[in-house]
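Single chain ahead, by itself, as structure tokens, in the form predicted on its own.
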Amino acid sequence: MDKTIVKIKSTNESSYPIIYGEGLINNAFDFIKQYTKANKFLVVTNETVMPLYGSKLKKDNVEFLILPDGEVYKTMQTLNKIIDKALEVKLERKDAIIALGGGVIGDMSGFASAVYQRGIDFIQIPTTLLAQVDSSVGGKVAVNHPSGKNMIGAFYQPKLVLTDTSTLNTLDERQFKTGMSEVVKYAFIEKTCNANQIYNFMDFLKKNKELIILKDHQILAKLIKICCELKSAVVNQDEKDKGLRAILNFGHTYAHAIEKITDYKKYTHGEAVSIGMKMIFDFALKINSISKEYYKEAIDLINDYGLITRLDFMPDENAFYNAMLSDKKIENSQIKLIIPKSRQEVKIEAVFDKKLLLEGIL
């Protein structure tokens, strides 16, 4: 068992631990009770995760809400179901909601926790690689809107993130690769995270490729630790997304547009991100922001993990551009991109050239 502490500068009350290790879910409440005074819990999960891990959390004072599985259900309508269930089981302000599942469950449960009775305790138990390395950390909680991804939400930090690496054993190959897209993202932004430690994460991912693909638990624990510490470093510097935190959206401006124009049905979030990262590297090469050598090294790393790098259809250019304009990082009607600058380093720039922006999608 190991842990990372997220220390939010604005208030000590917002600081919380990320505890990770193998088999932790079997004794989840031994940890949970250390970080909340709740007497009653509502576990929000989905129909995929419940049969696998729901029984681990069954207790007399625990209620369950089982939702459909998928990004398409990350809506206000589903959020209302969580609120309705909290009211039905009479959760009080001192009680807590536990998110058991991937990023969609975590985002919706966190948002419900933020608004229910003006805020109740929130616990994350992420069961996917994507959630364990990224979405469960940092306190961004939201639902999607037809106009764009994560348009309705809040910043609301959990009391605890409990990460059990053994839950990755039940991930299928597609979902594991979905998580690896966010993992690889951290390799490309590491230097700009301004963490206290140098990890050389690109080299780590290249050296340990075989063990990572085989889901070796020791290597996965190290991988999760590095990703959490890199994200924590960014969040600790910019909790409310006023500047530096934008780098965590590397590849995501294209990715969110891909998800929107396909109604969140064709690609997983991670698949959209890996395509988006390839697009932004293509863009960076065209504007001479990076060398050909680094471009090749980066694309080789994406390909090493079998990640998707191209759309399998030709999108309408205007629809794609309009989807990019609905991204949360738009400022003064300008598209702000996270652009590769050098090895493991990125920069944030507003981009005006529509034609150049769209060349990468073909």
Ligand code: NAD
Contents of the next structure:
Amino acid sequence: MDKTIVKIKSTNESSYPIIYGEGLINNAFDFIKQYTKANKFLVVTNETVMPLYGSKLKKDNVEFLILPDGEVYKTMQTLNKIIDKALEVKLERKDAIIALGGGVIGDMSGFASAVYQRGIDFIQIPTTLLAQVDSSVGGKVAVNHPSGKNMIGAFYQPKLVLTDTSTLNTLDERQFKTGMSEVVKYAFIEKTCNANQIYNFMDFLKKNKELIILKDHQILAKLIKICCELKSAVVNQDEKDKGLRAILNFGHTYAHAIEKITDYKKYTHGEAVSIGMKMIFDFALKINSISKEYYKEAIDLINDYGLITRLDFMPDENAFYNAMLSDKKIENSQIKLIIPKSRQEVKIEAVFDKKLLLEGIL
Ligand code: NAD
Ligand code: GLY
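Can you switch from the form predicted on its own and show the form predicted together with the named molecule instead?
Complete assembly follows, chain above in first position.
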């Protein structure tokens, strides 16, 4: 078992641990009861995860809500279902919601926890690689709106993130790669995260490729910890996304547009992110922001993990651009891009040139 403490600077109250280990879910409540005074729990999960791990959390004081599976259900309608269930089982203010699942379940349950009776305790038990390295940490909780992704949400930190690496055993290849996309993202932004420690994460990913692909638990635990520590470092400096935190969305301006124009159905979030990262590297090379050597090293790393880098259809340029404009990283109608600057370093810049922005998409 290992631990990282996320300590949000603005409010000590927001300090919480991420506890990692193999098999932790078997004794989940031994950990949970240390971080909440809840008498009753509502576990929010989905129809895929429930049969795999739901029984591990069954207890007299635990109620379950099993939602349909998929990003298309990350909506206000589903949020209402969580609130309805919380009311039905009479969840009180001191009680807690537990998210058991991937990022979709985590984001929606966190938002429900933030608004139900103006906020009740929230516990994350992330079961996908993407959720373990990214979405369960940092307190961004949201649902989508037809006009754009994560348009309705809040910053609401969990009381505890309980990460059981053995849940990754049941994840299929596609979802594992989806998580690897966000993992690789941290390698490209590491220096700008300004963490206390230098991990040389790009080298770590190159060196340990075989073990990572084989899902070796020890190496995965290390990898998850590095990602969470990099993310915590950024969140600790900028919880409310006023500046630095934008770097966590490296590749995401393109990715969110890809997800939107394909109705959140064709690509997983991580697949859209790996395509988006390739697009932004192409963009950076075109504007001479990075060397050809670094460009090649970065694209090789994305390819090493078998991540997809190209759309397999020709998008309508205007539709794509409009989708980019509906991203939350818009300021004064300008698109703010996270652009590679040098090895493992990025910069945040407003970009005006529509033609240049779109050149990279094909
Ligand atoms: P997901 O939640 O849809 O999970 C992917 C699939 O894996 C689903 O079918 C799910 O049922 C299944 N699954 C989950 N755990 C499993 C397991 N252990 N074994 C087998 N199958 C399992 O997708 P995701 O990739 O985890 O998360 C994507 C979401 O996260 C997006 O909505 C994205 O916007 C959000 N996100 C949020 C943040 C944040 O900071 N809040 C960061 C990154 C992404
Ligand atoms: N995933 C982006 C963020 O947490 O800010």
